[in-house]
Amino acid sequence: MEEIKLEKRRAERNAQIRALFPDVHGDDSVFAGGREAALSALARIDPPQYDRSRNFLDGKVTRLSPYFRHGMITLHEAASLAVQKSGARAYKLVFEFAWRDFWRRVWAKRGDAIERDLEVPKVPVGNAPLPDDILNGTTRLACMDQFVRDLRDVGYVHNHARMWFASYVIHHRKIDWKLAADWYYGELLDGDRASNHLSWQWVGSTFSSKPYIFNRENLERYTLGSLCATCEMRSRCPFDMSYESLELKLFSNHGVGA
């Protein structure tokens, strides 16, 4: 009954917002706001299932990030409940909560410095501007375009998809990560400057020991092939090679970690 009441109130608020801002793009939020909804979402977490399936786009992720971002629940509350529910089997979920806490502590210590390179990049990175095909989701790569639609229309993107997208933008397209991170942050419903900008730096290797890259095998595994099957670029997929070949392609003769 409470869930029905929450959905009704959310639908009413969404209708009011659409009436006030008819020109704003995007779908109605898939998240119900407020402390009550946050606690309801927290009660549904399943730490062991999260551990087993979190990398899959249809996996049992918590979807708690908007509530953390807007102060509806705390990391301590979430971690405590996870341990209470699952004991040692909550390790991976609590570990991920710890990453969010770490990002916040880095931001508290370094301030606006997180918006520029914290370290020298470990591989060559570019400084190209953001092109329209990235901003509009018209790259013709089904995966990347879907991730942009999720970002623009819903304001929420699965964490694994965020990593794939950032890797494509930074390493394949050689776009300035700072421009991309600022744009991405502005579109997110759960936009947290520390988690967002430092994650982009982690992918780019300006706050990590090596860059994050992926290949088609990885993408197909965790999307169950759903995006690649419909991609018009599937016969010319830029990710369809081994990691060794990708490193040579993306980083020339420098190599990863050089």
Ligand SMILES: Cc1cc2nc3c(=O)[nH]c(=O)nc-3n(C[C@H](O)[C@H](O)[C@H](O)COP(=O)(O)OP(=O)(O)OC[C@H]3O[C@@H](n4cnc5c(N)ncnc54)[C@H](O)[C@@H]3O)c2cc1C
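Heads up, when I say rigid core I mean the largest set of C-alphas that superpose within 1.5 Å between the two forms. Numbering follows the first chain given and starts at 1. All values derive from a computational prediction rather than experimental measurement. First, how it differs from the form predicted in complex with this ligand.
Once the cores line up, the CA of Ile17 ends up 2 angstroms or more apart between the two forms.
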Contents of the next structure:
Amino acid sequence: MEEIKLEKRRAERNAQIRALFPDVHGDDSVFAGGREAALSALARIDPPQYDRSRNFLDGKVTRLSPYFRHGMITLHEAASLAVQKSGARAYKLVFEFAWRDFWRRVWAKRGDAIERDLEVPKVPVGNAPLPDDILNGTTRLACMDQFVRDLRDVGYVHNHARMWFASYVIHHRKIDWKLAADWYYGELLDGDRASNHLSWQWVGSTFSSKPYIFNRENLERYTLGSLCATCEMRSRCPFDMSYESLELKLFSNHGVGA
Amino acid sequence: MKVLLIHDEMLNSTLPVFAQAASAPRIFVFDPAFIQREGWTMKRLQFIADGVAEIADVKVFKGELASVLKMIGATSIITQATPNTPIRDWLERAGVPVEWVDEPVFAEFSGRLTRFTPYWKAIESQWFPK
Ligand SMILES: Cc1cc2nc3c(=O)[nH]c(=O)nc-3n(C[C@H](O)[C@H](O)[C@H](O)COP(=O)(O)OP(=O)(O)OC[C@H]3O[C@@H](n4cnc5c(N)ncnc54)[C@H](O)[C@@H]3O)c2cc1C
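Which structure goes with the form predicted in complex with this ligand, now that we have seen the form predicted on its own?
The complete assembly is shown below, putting the previous chain first.
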């Protein structure tokens, strides 16, 4: 056991933390933590633009989640500022803040039960182990591999990308959502058991009335085609079909993972 | 001696618990066993350290929580309440009484928690009065 005098400058502190925890993996953080960094990120929010663009990977999302997760700012102060800045046009942003509060309340009520199926799944799901191509981002699907790189290199992934990725893992690959969620939790800077594990359950349908699935048209639209353009699997894309065909492929009793 | 135990969800000295525990010495503990259970990466530890470094007058330790408390002579803990079960278990197993101070609320809600939409409908007017 030792007392630590944290270095004042960030670069030196990063090296200090690395030396203190030689067994902990991963690159240095590109996100600066702390109240000051949180307040500057908060000052940059643009609620009306958020409303229009949040589903796009290059949209004006806030990237506030790591700060909320560590209490560096509170949902209440962020929502107050959003409403003060944009009035009724802050509706969508405050609505999204409320998701975090909702998941947290479910955690308070259900405790560790959130780490197991909260409801019966509404479609067949699997319990396959987490394979290396998912962990390493080597599926050869440009989209999914990029989402794993975001996760591992930055520790931040856009909400839409998290949804697509979780849907691919659970419904196409039939992987046990809990194994995936535990791994994902550790890699995220904003890793939070409520928002993470309950979102995985929402995608899987053990805490929602239906599973979340997407097709190529949807992904291409919100990524502006940037990932599909370079994908070596673009002519064999497992998402390139109508929602009806996807449901048949993924959820018919004879359905086999892609 | 009662200490303000700063956990990883309260890295901000403007939170009410800091005022409530104004006279208590502040500590933050990097407990390797806790970190391993959480599966955190280097980025996460550095991000957390950024937050701790900005808080005034905090003593930072690396070690097992119970031993740190014993070494500094802490006989009770005051901290921010949380539904975070790993944090709760970690503190409650450290062998000293824990006083939990409420975290700031986003909205008042006392209804039945079912799905998000009914929850949002119940609290919406607190942010957007009709
Ligand atoms: C599979 C999966 C795992 C997730 N894991 C986490 C997690 O571990 N920690 C975490 O904080 N969020 C998690 N989310 C929710 C959401 O993806 C992130 O909060 C969001 O992407 C963070 O980026 P942002 O701050 O730029 O979000 P913005 O779009 O700018 O939203 C602003 C804030 O609203 C809240 N918010 C927005 N959408 C959601 C949502 N769906 N659920 C909960 N809160 C939301 C967040 O606090 C976020 O910071 C997960 C979602 C999915 C689908």
